[in-house]
Every structure is written in C-alpha cells, then in structure tokens.
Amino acid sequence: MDRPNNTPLVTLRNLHKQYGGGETVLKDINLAVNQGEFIGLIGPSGCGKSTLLKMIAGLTPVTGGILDIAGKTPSDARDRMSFIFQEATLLPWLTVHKNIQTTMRLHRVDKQECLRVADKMATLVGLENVKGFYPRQLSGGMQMRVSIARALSISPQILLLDEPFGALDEMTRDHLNEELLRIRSIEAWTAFFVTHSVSEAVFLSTEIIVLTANPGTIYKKIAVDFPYPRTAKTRESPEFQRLVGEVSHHLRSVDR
C-alpha cells in the first residue's frame, strides 16, 4: 500500500541497539525517510552504520525505540527490500544470467518470468553480452553490477547497500555510482549507503548522516540539494568540492 504524501516510508525513532549486556552499538538515533530518497551513512569505523542497516533489514532485532517500514516491523517488511553487500557473494558456479535469478527463486517466483526479469537486469545493468559467463571470467566491478541486478530484480521499495564499491578502484567506483544514480532514476527505489567515501556520500545522496562513534549517534544531517541527474561534470563544480570539504570537517570532529 502506498504512504500517504506527507507519512515517512521509514521512521527510526529513539532507536537503540545494544548486544547483550555489552557496549551500546546505537543510540536515540532519531530519522524520517521519505519515499525517493537516497540517503548516505558516514563516520568512523565501529560507529554502527552497517548495524543500522541490518536493523532495517530485519537482520538483528531491535534494544529499544521504533522502527516502522510503511507502517510494519522489519522482518514483515522484509519483501520490500534488497541488500547489497560489500562483496558481491555471487555463486561461483552460476552463470551471471542465473546468479541474477536467485534471490527470485528463493521469492518462488514462476521460472519465466524469473528468465524474462533477469535479461531485463542484466540489460539494465549493462551486463547483457556476458549472462552467460561465469563469476571467475567478471572483473570486479561486473561482479558488483551483478549483484546489483540480482538485488533489483524483485523490485525493491528499498535497497540498503553496505559499502558496495569500497574494494574498487576510485575510476570504477565513480562510474558505478553514476550508473547507479541512472538505474535509480529508473527503478525509483529509496536507498540507505554506507560509505567510508566523503566524495562518494556526496555525490550520491540526498542527504548525508553523520555518526559519532561509541555510542553511534547522528551528529549531523546534511541536505545534499545537487539535481539530478549527477555525473562526473558534478564532481568538478566548485559547490560539490566545499560541501566535499564540509562534510569531511564534521567527520574529522566526530573522529577525534
């Protein structure tokens, strides 16, 4: 069922995350996510974004606080959404145009249409002249857009990708988010990134949280207002490289 305009389609109130009778991993972290957006999660190492990804994904259960999915918990939310890892984890004896089709599979989704979604995926992902080889033969950025595909291909309302292209090179790794800003515009998913990449966060988000670390906090929000579509001639602009440099000041602050 569709949100109405002005309701959030993911809410994070007072959310806290504690393992076991241990350290505080999050803590009151306070968001409303609108329908659309891409929204990018930075800070220093152990702060807990890849934590609040799992919360969202329904991988590790709540401490305390609310998280609503469109008006569900979670794990009955979890049909809407895909996750992307930081390795592609493709099977390696699947072809690109199966591994494509598993997450499907795994949905029980009819076996035609499972073929007739993933030459549409592989297309849209630029990977239709190599379905047929295999992990092995695919470098590492194909691999990615594989996975990317596979995460795609059960239409998600929203897709958590945790630190995707961290293993790439800086050229790869720009061109990636370029075609990943292109197949949003298609897709029109609503995303949550975590990145250790300033310049990365920046170009893709609509709008940057900053965490402090032990507990993970959200310092800052920074609304990213660049239009879209973004492409390597943003990255030039002199606006791009202050908001560059501002959010790097707050992740330096927040890393002391």
Contents of the next structure:
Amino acid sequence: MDRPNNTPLVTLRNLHKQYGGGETVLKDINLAVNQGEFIGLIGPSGCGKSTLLKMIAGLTPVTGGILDIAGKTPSDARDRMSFIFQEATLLPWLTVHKNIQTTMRLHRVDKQECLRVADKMATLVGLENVKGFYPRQLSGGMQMRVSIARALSISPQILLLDEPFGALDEMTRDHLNEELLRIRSIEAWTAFFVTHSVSEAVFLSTEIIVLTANPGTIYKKIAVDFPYPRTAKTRESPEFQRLVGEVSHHLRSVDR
Amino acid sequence: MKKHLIWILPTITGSVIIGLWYAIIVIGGQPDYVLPSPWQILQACVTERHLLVPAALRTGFAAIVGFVAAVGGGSLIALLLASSRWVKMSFYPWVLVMQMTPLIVLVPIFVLWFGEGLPSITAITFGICFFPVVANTTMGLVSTDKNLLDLFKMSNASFTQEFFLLRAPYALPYFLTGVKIAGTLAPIGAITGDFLAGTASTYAGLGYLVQNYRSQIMTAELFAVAFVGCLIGFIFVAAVNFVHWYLLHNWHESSLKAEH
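Can you return the structure of this protein in the form predicted together with the partner chain rather than the form predicted alone?
Zooming out: every chain and molecule, the one shown earlier first.
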C-alpha cells in the first residue's frame, strides 16, 4: 500500500454525497492527500465533514465521484485505517488493557502479539498504570487515550478523527493535541481530523480545509507551514495567532 | 449508625404493625376465622409444616422450571425479534397480544392440552414471566451503540464476533433487568398455576393448599401459606439479584456502589 512520494495516498475527485435521493450533503469535493499529511476539516454544522470522514472509512457509501485510497476502495482499505469517534466508544465491560486489544482481536492478531502491542500502546499514551481499570473509572481524557491506543494498535496508515476532543475541557484538549503530535512523530500516519476548534485545527494540521454548509463544498484550503514538532510554545507565537485569525475569518464568511 | 438503622427502623415499623393488628383484634373482637392473630399464624406454620414444607418445595420447583422456561424462551423470542426490523414489525404486536390475553381464561385450555399438574403450571408461570424478558432483551439487542457497531464494521468483524463480543454483552444489563422482573413474578406464577391447575394427585403445591384451607375456612393456615409464599419470593429475588450483581458489578452503573 506504500506509494511513491509523488502519488497521493487519498484522492477525492468530484466526490458527491446524497442521502436517499434527497438532500445533497457534499458536492464536488476535490482533494489529493499525500502520505504523512494532517488534514484539518472545519466548517459550520451540517457541512458534511463527519460524513466525509465516514465515506473515507467506508461506513457510508459514496454516491458520486471517485474516492481512491492507494488504488483501493474505502472498504478494501479498511484494514489499515482507524476511526476515532467523538466519544471514547469503549466497551464498558472490558478493562483498559482488553479494550486496547479489541480491534487487534477482530483483526485476528494472535494473542501474544495482542498483549505485547497493548502493553506498548498503553505506555505510548500514558496508560500503563491503569491497564486493569474499567472505562467508568477513568476521566473523559483518559478514556480518549484508551480510544487512541486502540486505534493505533493496528499500525494504521490512515487515522480518521471525528472531533475526538470536542467533549473535553480546554486544558485536557491542548494536552492531548500535543500528545497526538508527539505520537505522530513516531508513528507517521496520515490523518483526517474533524473539529470545531480553529486553534486545534491550526495547531495540528499541515492543511486546513474550510467547508461550506448545505451543500458541503470546499471553500478554502489553507496550508499550515509551522515546522513540527509543535509544542505549547507554538500556540503563543504571533504567526500562530495570525493564522487562527485568518481561519476564523474564513469560517465566519461561510457561516451565514 | 446508618448501618444499624437499616435493621432498627424496619423492626420498629414491624412491631408497630403487629401492635396495631392486636389492637384491632382486641377492640373489634373479630373471630379467629376472620382475623387470626400473628401468634396463631405462627402456630399454624408449625402445626401445618408437614403440609407446608413439601408444598413449598413443589411450588419452588415449579417456579424454577417456569422461570427457566420463561428466561430461555423469552431470550429466544427476543433474539428472533431483534434479528431484523421486519421480523420485529411483523411479530412484536402479536407478542403484545399474547401478553394482554388474560391468562386465567387460558388455564382450562392449558389443562386440556398439557394435563393437570406441573406441565400446566409451568405454562402458566411462563405466561406470566416471559414478557419482561422479551421486552427488555429485545430493547438491549437493538440499542447497541451506533459508534461501537461502526468500530466493529471498520475491523471487518464477522456476524458472530459482532454478536458475541458486542451485541450480547451490550444487551446483558437489559436482559438482567427482564430476568429480575421475571424472578419476582415466577413464584406468584407458580402459586397461581397450582391454585388453578394443581390437584392432590398431580401437583399439590401452595396454591393447592390454599384451595384446601379455603374450603375449611382455616384462615390462620391461609396466612401461613401467604407467609411461606412470601419467603419463596424473597429467596428467588435474592438469588436473581445476586446474579445481576455478580455479572455487572465490575462495570455497570446499576451495580456500582456510590463513590465516596
């Protein structure tokens, strides 16, 4: 599935989404995403950004245009993709350690390997001390870490994140953003990240896509050129603030 | 202190109730066959124990059989109902119709079909207990978290994986709620069952004893039967609650102790 550098990993051409022959959710979406990019999707409610993510995941069918993932259809490319939902979406009857293993077990990874990788992932996201806990014993931020560990356990090539930190307080969110980038520097997946937070999008992304609503179209693509690693310091730089202002401005002009 | 109150307060209220009971007898002067005293009821429990104990065992056994049938049969019906929207739409109204039918009217038919005794009693207990199991389990099976289903779909989970690793455990708390309700109904179902379909030769449970004592206006003994039936109910509910707690206490909100 690895591609030469000049070929995009994910290609969306004139992508179209309609629900049941009625409402058009997404229209004329054109996007070429190279390996290793971090795409921030932002736009008003109803712009179809979550739907776009679900289409890439193969969870909802494409109704027009082309969606190509390294020469495969979304449902064929699934085994190298992970989805992180807005809620942690854990199995409440399993411990943290077993929750991390869920996806691997469904992929029929052998038991020893599951245990080894789950341990590694728990350490990677800072859960090594709560492996035996049940989800309800953890805070929202910790639950999200479990969700991230589970998603990363299958070494995905593409990570789809649907407002994963939307329900968390700002401090936890900032902290998890930094963690996410730290992990990315080790794991190097390509990411599609849906968010409502402009500063989050600017902090994480290599490129921000601003979408319009009803129907969802691409309004603006904004490259974000800050070098990685980005840290808490990055947020304080005037350049960062300027870009947040610019994206907010675009967002305001589509949200009418 | 709080811990002791759990015992002290009900003991006080119980004593007050017994006191009132005696007061009514003393003031009203009702004959024994109308209102026996608690002491007479206790005596009846002892003198009639040669009848009460075997009858209680039979009723307990019938309750267990009917309960197991209702839980097993009810879960099976729930599985079918949850298997597809079409099946549910087609059959759920008829399950409701079955539930709404006054069971007592069906008893003679059951007796005709299955004969007097345990088979009919089981059928009656089943009829009384199965609905809460069906309704709750179906609800649990169809309300699996949408995102979790997507997560399994992303991992190309097979049907059996999805069922055993996700849908079934997700439905467990719902199922156990149904089982709890069925557990409280089962002893009532069994007593009703052998009241209506028990005979001396086929199945002389507590219900049959009621028939017997009624015809002789043995009121204290009737109260004794009620007392024994209540005991069976308590044992049943305690057992079912224990299973509920055992299966859920690690992870489900309903079985968690309040956090300090």
